[in-house]
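The chain below stands alone and is given as structure tokens, in the form predicted alone.
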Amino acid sequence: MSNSTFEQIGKVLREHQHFAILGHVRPDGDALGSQLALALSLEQLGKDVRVWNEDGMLEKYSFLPRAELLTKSPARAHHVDVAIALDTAIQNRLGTALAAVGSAKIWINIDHHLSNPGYGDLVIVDVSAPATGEIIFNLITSQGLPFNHDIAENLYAAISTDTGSFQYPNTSARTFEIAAELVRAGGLDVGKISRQLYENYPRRRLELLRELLRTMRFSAHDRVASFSLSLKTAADLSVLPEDNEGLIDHLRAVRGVIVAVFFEELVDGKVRVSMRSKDEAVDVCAICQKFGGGGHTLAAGARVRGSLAEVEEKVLEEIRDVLKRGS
């Protein structure tokens, strides 16, 4: 990644006063941790910082330091000097956070998704980074921006969650080195953070998993596994959207499965499709792009118009065709 872009962004961060730091709809730990970390660093510089996304702070990540800073996007548009989109491959995935920025002199786009087209005035899209949190760490350290325990914990959570607790293939030696630096410099209690991230789920999440497993399907000689969540089941269990994060890993973990898919019925007549691959020869980003989505080679998603049954059939057929062509 070009050092000059980091330097340009560092200059903008120091020279301007009013910032909006934005994240994608249905945020994950990487988006939330990255937003908070950069916001806290800017706060230390004496800047006026607003931190928004469409959903606000999720219950499961409310333990993150200074979580209260991150709120739902306001209904009234605000004018800022600089708007910063983090971890958001397509600008309209900012949802209401995009509309909350009435105007900005400069747009910065920092991300690690292959499908990011490079929107904005200053852009860092580092597809080799396993998490946007890793890029934010590099920005903060390379530009000598403020850094403290709270920033370190947010970045550690961001990187840990987006690497599957340092297990996904794009986890590099550098990722472990950054994690070590965060633990050392921030004085982090890794055991405590890990318990909060991975051993603190509400009971309804387990009940949701039980219902999802009832819908489990295998096809293409057990190389494709999927399950689905209807609006009725979600309502019956009173689940929150955040409850399903990571449940697809139960499908991906099955021996012989190459592609795992989670279909979630949405209220707007669309179905949210989450897709995971265990083989780089099966590029789920390319598959999801055919349905208007995107992401990474091994992890991607899309929102597809249609009923749950229709979307399941269309998407699974496309995956089977890709597997057939590759065999």
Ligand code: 5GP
Contents of the next structure:
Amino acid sequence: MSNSTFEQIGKVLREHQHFAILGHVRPDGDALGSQLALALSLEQLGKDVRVWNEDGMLEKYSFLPRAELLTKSPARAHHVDVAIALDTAIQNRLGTALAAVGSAKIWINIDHHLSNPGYGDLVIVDVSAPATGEIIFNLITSQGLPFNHDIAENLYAAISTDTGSFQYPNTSARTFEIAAELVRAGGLDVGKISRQLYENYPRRRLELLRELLRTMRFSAHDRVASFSLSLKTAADLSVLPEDNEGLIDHLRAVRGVIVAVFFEELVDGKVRVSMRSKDEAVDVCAICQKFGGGGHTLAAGARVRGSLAEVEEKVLEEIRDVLKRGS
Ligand code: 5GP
Ligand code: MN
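Would you mind generating the form predicted in complex with this ligand now that we have the form predicted alone?
Next comes the full complex, and the chain you just saw is listed first.
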């Protein structure tokens, strides 16, 4: 990625009229905040902008400014001038949002995932950025695109959530400078945003955590910790998919744990595997790629066919092998 890619993208944004801004399935704060921020900037330029993902806006992020712009991808395909995929490591993680774009003259891919192969015509994959929101901030400021309070709040939410509240290792001085600029120039109320992001969970999320902790397992001399969620438990507690975002952090936070894993049984005969590492030498992206997934060195995931018990065994065995080889 170079300055000239930012310039080419800036030019494409100014010179076209109809845009679709897309994000990945099972969206997180980074995908949603980045999509809304870029959409609002383009809206200020007078552009026609659709903002789609497979799941629509999540209840817990519905406080984001102009959240209503983000909708589920429509069943009928639309033709746009420019399709922009944000925070999406591989194109098929766009899910139904991919099919909603009937045709586009130009595809732009802006992301920060190590495993992104660089699909699209104009590509910025900045692995050093802790959040796609940080790249969108760089794009907006370097290209003089419109910026306002609502854009700032969406970008702040994107960066805060993807850095684990400015804690993860790729949080840099630049990240704090950007956050400061968002707070200052956007006139943000950090306390209010943090309450909405981190102190506004539904009670069922804690009830879910209680059930997950009952299934908690440690192995490899307590260096690997995991828990799992069956379809039955999810149904009994009426949990939404978004309720489990971040619960894996309880496992990662345990002293001595290097790899934390969360297994979630899905309706399609697959298991969603979510993985975290605390050691740069233990690359969970590489482990997840063996199972058809991807992500970052320290945070990755995959969807693996099989029963909960089968997938747990296979994946934990692979992690134990990797740790054994490394020690
Ligand atoms: P999470 O565990 O929070 O769902 O995902 C952690 C990271 O891994 C995210 O950056 C996400 O993009 C990536 N990831 C999660 N699941 C998958 C998957 O099934 N395929 C790929 N390629 N990446 C995934
Ligand atoms: Mn992200």
